[in-house]
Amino acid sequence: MKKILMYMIAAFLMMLGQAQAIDANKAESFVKSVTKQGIEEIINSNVSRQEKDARFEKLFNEYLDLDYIGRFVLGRYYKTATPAQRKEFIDVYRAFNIKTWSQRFDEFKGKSFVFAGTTPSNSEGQLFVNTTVNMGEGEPAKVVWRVKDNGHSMKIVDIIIENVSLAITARNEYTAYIKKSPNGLNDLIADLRAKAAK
């Protein structure tokens, strides 16, 4: 019986780490896709400014999970704050990110990512897929992209270059400007959506 018994929990081990590495290896194909997508047809494209934002906007909206990074950058606040400011603040989060990130990932221009594996997230359901960009002077930048898969779909919900965190960086942005204004989130939101109309 206690052999029976430890071969089903070998059995359940071993399937729980083939269904680990399938997930890794769906993680990294879907940044893959992701990366090859945002460089050819934004980034390398001979377009407009116009059309680049709408094409960022395309990608930013179907691969990134706006929604949760705008929950988790508000922390606390989202919890009190009311469903009508909820929603403006998404949106103009979503906006102001396609904008920035449309013009910051120039960068990236001519550039090309390399594949360094995945680590694990104590956060289930999420990893990271570990990349490095040549940037031309000195060591390659490190990228490191928190994919989340919420089992019907996978998306981006957090981008750390060279160790800083672009959602832990917003979240402590949000949260000392929130603190010091006299509206709090009304203000941010205003000041977000005056930085998106730039």
Contents of the next structure:
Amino acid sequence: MKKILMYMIAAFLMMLGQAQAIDANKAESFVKSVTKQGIEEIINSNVSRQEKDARFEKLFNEYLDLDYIGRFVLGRYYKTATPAQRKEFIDVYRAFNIKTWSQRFDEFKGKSFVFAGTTPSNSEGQLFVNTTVNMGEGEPAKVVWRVKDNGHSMKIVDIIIENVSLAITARNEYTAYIKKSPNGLNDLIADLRAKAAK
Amino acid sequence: MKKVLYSFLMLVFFSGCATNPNGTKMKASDEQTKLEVYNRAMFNFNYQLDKKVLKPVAKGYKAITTQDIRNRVTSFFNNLEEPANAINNLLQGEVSATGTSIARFAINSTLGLLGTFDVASGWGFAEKSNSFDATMAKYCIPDGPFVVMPVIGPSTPRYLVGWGADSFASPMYWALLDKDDETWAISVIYGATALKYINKRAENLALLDSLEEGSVDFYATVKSAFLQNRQKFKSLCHHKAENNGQTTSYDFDFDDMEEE
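Could you present the same protein in the form predicted together with the partner chain, rather than the form predicted on its own shown above?
To see the whole picture, the full complex is given below, headed by that same chain.
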């Protein structure tokens, strides 16, 4: 009887866990596989720059939830944007990020991520996967991956380097830009498009 | 030195006025705008200075040095910060970290050839860097507003006071105390300080270039990154950390569309 009760409690706890929390182990192995793919198949591979960029784009689109991030970085200007502007912004934001990050990504050449557990988030279905990167001299850099469980798949929604969230930095920058510009969001879209095409 | 200290105090006093909570909301936002206008102007000044002086010098320096030489230089200046690390670790009650910093300074200054090699890390004494800025944060001294200083760049009043205080703990400052040969000491210090910043800039060439390329408002990016990085100090002040339900400073709500 005791055993059955224990099983029931265990099953109940597991259900509870599934209903509201993201599995920490799964999230960590998800980030492990993404960084492994990035390092092995892109940074350390002996393929052309074009092939590297193509692989990076695929990795980026598959594992980053850019619709979710793009909505956030516009802040209160997202609410006043037209559906066409929203779509346009997300498209150029995606192209621009792929462009800048596929170049920056090479800086991780020869470096590896050391996984250091997870930290819970106040947002449902999200958590932080903690890693450190040895940068040669001095203390290792702290890189944190914010992971969101979409039910059927996991996505990275923010990367935090030395306490600096890329999503918050982008929001601060874009909202400041929109506020200053005569044509607001349209100027931002045009500027990002020009930078992505360069 | 007295003059420098005086301007620090003025700055703290000034910033105290700027964030005076007794002012009306309208007035506060006016002052914020004024500060923002000043900050952007000073940021542009520093940016031009960097572009025309520091960056070209750093590029030249990088061309004539190897990565190994630059690592030795970085190591040398890191070692000079160990006394400040030790004092601040002690002020924050981190006894074992204090011991580590003292041991590191002793080992690296001697066996590490004046700190150019970090021998101590290999012996299990990993760096425990700390600052007076963090010490003040631990005693819950507020940070103050974001201010761009001439040459120094992005800072806050607490950051500046911490930076000034830590420089008194540097062996470079001790060298100044040798009054017999002051001019010699001063020129060595100026030379060393210049080398420190040129070396630092050389190591950041690619990073800062890509950061600038990837931004549409460089000032806003730098300000945001600088202030976010400083959030790590917030958890040091205990009675504040307890009131805050947030697990980490970067655990924001993605659905919050109001804030900027």
